[in-house]
Structures are given as structure tokens and as C-alpha cells.
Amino acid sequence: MRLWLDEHPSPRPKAQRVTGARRIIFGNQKGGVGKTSVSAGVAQALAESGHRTLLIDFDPQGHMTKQLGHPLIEIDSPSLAKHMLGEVKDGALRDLLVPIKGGDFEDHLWLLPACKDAFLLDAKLATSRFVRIKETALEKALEPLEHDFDFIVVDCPPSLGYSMDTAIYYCRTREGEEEDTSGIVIPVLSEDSSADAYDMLEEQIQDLIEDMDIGIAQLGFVVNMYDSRKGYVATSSLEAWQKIGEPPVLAIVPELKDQREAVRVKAPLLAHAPYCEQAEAMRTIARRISG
């Protein structure tokens, strides 16, 4: 009997973090900076390294969902927005998750698709009686999923509204959680309009910190679609981002065709071009935020 027990040990449950999954949001009020491509690529890199990762398309435009080859959730169907508003009578949020296939991240990466009615979320949150504190709506909806994943990665809308407030609040440093475990990554371009947009995001973050008495870690910038051949504007802007120092520049993602091709064929970047420079930049970001 002893020999059999030694050879067939009782399976031990996986240890769970007190605070649940690490929560990384990708945000910038300015559109067109590559939040979708960077958040998707970093989620793939995290999953590739063995972390169970959930990627959430929280942008009403649904670009990520479509780029990964999945349809948006129909208006009349259960969705993340409806769960946030208490409008789902039957079914769990996990029923909406779809696995992302391909590459070395397979079986470790899932997507929560966007819904066609997500553009109504801000207006509905403003009048909802279901959520007493508006900023907590996303956290309450995602709470049942947290212990199923190591990382939850959120592609945020290019907005300063209620939905962005819920995302920023979601990535706050929770009680008992180490600093810089969760937080926000800010994709930017090497030009002035990105700096103006960051100033607006920074104000929103600081307002939440003061109003809610919370800590929010800015994990770093990702300078996306960088091309030094664009001259002084690009190179001087990059230097300006690097001089900020804190938060740091996590990576510089070059302007190359690989990401555009992956979008065109509706494939994850790390499956379509796993050894390209952009894919390596995603792995660098993943290492820096998970270390």
C-alpha cells in the first residue's frame, strides 16, 4: 500500500493568490497608438511562457476580436457589458470565453470578445442602479474568473469615460498585493499628440487615486510603430519618453509589416510571425511586467 501511495500521490490543488489574477490594462485616450496590437501581443507572450492568460476586448470598436478572427457578441446576447450592468439572468461570464489557437501559447490563452452594444456602456453606467460605485463594475463582473487565470489583460477603449474609470480601478494595487504586480501599460507613438493624450490620462489616473484613496501603478510606456527614418520628430520624441524615467519605456516596437499582415490574415502575431522583431518586443514587455 505504501509503495502504491508513493507512486500515485494525491493531486494538490494549485496555490491561489489572495488577490486573484494579475491585472494588466493597456490604455491611452488617443486612438491609433496600437493599444490593440500591443495588448494582444503581450497576452500571447505571457501565455507562451506558460501563464494562463485571459485577453479582454473592452473597446466598443471590437478591433481585437475581429483581428483574431472571431465575431463580436450580438446585441441581444449576454456580454461583459451586460454582466457589468446586472442585465444577465442566466449563464456565467466564463461561458463567453473562446480559446485562441496557434503558436506556443495554445491552451494558455483565451479571449473575451467585444459586444456590439458596448458603446452604450458609459451611458448605462451613469444611470445604473445595479452598481452603487460605478468604478467597481468591471471588477465585480470579472471576479468569478480571477482564480482561473494568472494574468487578465484588458484592451481599453480610447476614452476618458466611466468605462475607462472601471478599467483603471480594476488594475489598482489591492490590499496584500505587491506594488507593480498589476497596473497600466501606456502605448504611445513618438510624436507630440501622444504626449498630450498621456497628460489627459495621467489626470484621470490621479483623480481616481485621490477620489478613491487607491494606488495605481503605471508600469511603463511602449513606444509603438517606431521608425527612426521619420527623422527628428520621431527621434526627439523617443528621447522625451525615455527621459521621463518613471514610468519607464518598457520596449520600442518597430514599424514593420508583420503586425499588419497578421491582422490581414486574422492570426495572432506570435503564431503568424513568431520570430519577427515585433514579436520579440512583445516578449520583452511580457518579461518586464511579469518579472
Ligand SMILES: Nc1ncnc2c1ncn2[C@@H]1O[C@H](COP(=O)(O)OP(=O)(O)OP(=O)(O)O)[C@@H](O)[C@H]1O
Given for the second form:
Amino acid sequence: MRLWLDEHPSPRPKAQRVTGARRIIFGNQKGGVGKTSVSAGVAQALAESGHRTLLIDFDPQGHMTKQLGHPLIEIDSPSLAKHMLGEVKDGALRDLLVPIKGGDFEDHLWLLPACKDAFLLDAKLATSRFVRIKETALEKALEPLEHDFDFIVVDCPPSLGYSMDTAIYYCRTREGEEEDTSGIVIPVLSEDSSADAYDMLEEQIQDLIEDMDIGIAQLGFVVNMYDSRKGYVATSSLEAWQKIGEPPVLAIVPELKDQREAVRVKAPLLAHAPYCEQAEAMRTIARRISG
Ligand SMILES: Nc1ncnc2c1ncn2[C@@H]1O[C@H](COP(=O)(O)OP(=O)(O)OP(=O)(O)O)[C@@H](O)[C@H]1O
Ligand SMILES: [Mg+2]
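Write the structure block of the form predicted in complex with the ligand for the protein whose form predicted on its own appears above.
Up next: the whole complex, starting with the chain shown before.
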């Protein structure tokens, strides 16, 4: 019997379910580099080309939610953070989604709005008695939605806390998933402090890779608000980003008025100014990460 078992091992435990949703997070703990603008624009571009796309506003500041013209979720109502912490008794996460209308992406783009309760998420994840919740909480909460979407795009907060750990873990290369299908995009500026910020983020990513024995694809940098008139600091920093090579620079987005105007009128960029240079840059990034 023993021999027979040795010769006929049971099939490998089924590899972790690979769902249809590709998971792209936009992260950098440095504030104001364009995580929100670029993640929203890229999600619009993905949806415009027919992908069912879900945008997650994972920043308690709720910039993306407000910029897309939606109210934040009330502090006592069910929210993503409460779902992650197992604090919701009734109702599904799906009930919180709102459609983003306008532009050619209509009917393909949805938003999970932010709630200020996410300010407490790091502390609550830190003290939770559930093992590994710090890493797995986002994945567990979003899993029921994955079948309904081709892409899940996460706008991360400017932090290196546990919220960021759980977001980085969520975009890991799952077993059976092709490399670079999911991963992190890092918006940066062309200046020295952005390079220091990247070193810290890179360290956090490497720590997770080692601790959890996982693969994390860094899909690329987006050098945002680039203005060569700023002189040597801007041009030499851009060269430095390009020289890294892996991850590559996905796009250079100039400092332009359209993004700020779209924010002012609370409209998605690709509906407000669909043919502007910035909208084209968002489509380029979307093509490069979805190709
Ligand atoms: N290419 C651009 N040209 C001009 N303004 C831009 C551009 N990209 C973003 N902005 C503006 O810069 C500001 C910061 O951008 P954004 O909110 O996307 O950064 P963020 O990294 O998400 O910030 P935070 O760390 O606070 O979440 C916003 O007012 C945004 O409208
Ligand atoms: Mg932001």
C-alpha cells in the first residue's frame, strides 16, 4: 500500500485559483506624484478599450472619489476597510460600487469609493488576531468581485504601512499566472527626492518577497509632471529613471493643465479632454500594461 501510494501520488494540491481579474496597483509613499491621476486615467483608458475595470480608492483621503464627483462613504456605513476587517454583518462589497459615467468608457468602469475609516486600517491590521491578515486582507475582501472584472486598479495611499503591504501582496504574481500580468506601477517625479522614496518602496517590496516567498512584478515607472524647462535636475533625473531599465519607464507625462482642469470640474480626464496629450499618455500606459 505504502509503495502504491508513493508511486501514485495524489495530484498536486490545486494551484491557487487564478481568476480573470488582473490586479494593478499604483503606489509610492511620496505624496503628490500622480498616483491618483494616473491610476484613474489608466483605468479609464483600460475601460475605453473594452476591459471591465474596477477602480479602488484605497486612500482614506478619498481624492479619487471626490475627483470623480462622488461622495465618500459615510464613516459608519459598510466600507472596504470594514469588509477587510470582517466588521460587516449584512451586505456585499459589490453593493458599494458606483458606475463612472461619460466618455467612451461608460458601462465598463466602476469605482469603489473611499471611506475615512481607512485612516484606522493600519492600526487595526496591526492588532488583528488573524494570522497573515496584514498581507491577505485586501485580497480576501476583493476576491468575490474578481469574476466580474478584467482589471482591478488600486490607487494606494502615500504610506508604507500595512495598507501598502496588503496592496503589494494583492498584486503579486499568483501561482499559474503569467509574470507581468499583475503588479505595481510607480508614478514618480523627475527630482532627487523621488529616487530616495523609490529606494524605500523597493525595500518594502523586497521584504515582502522574502517574507512571503512570492513574486511581485514592478511593471514600470510613470515619470509624471515632467518639465524639461526645470533644467538639469529634471533632465538628469529622467535619465536616471530611464537608466534603471528594469522596471522600465512606461511613459513621461508632461506638466499639463488638463488634469487639474478635470479635477476642478470633477470629471474623468478621458471624458473631459479625451484628445489631450495627457489622455494619450494614459492610453499608452494602459496599452503597455495590458499588452
Ligand atoms: N501631469 C500632470 N500635470 C499637471 N498636474 C498634474 C499632473 N498629474 C497630476 N497633477 C496634479 O498634481 C496633483 C497631485 O496629483 P495626484 O493627486 O494624482 O498625486 P498623488 O500621488 O495621488 O497624491 P497623494 O500622495 O496625496 O495621494 C493633483 O492636483 C493633480 O491634479
Ligand atoms: Mg492620491
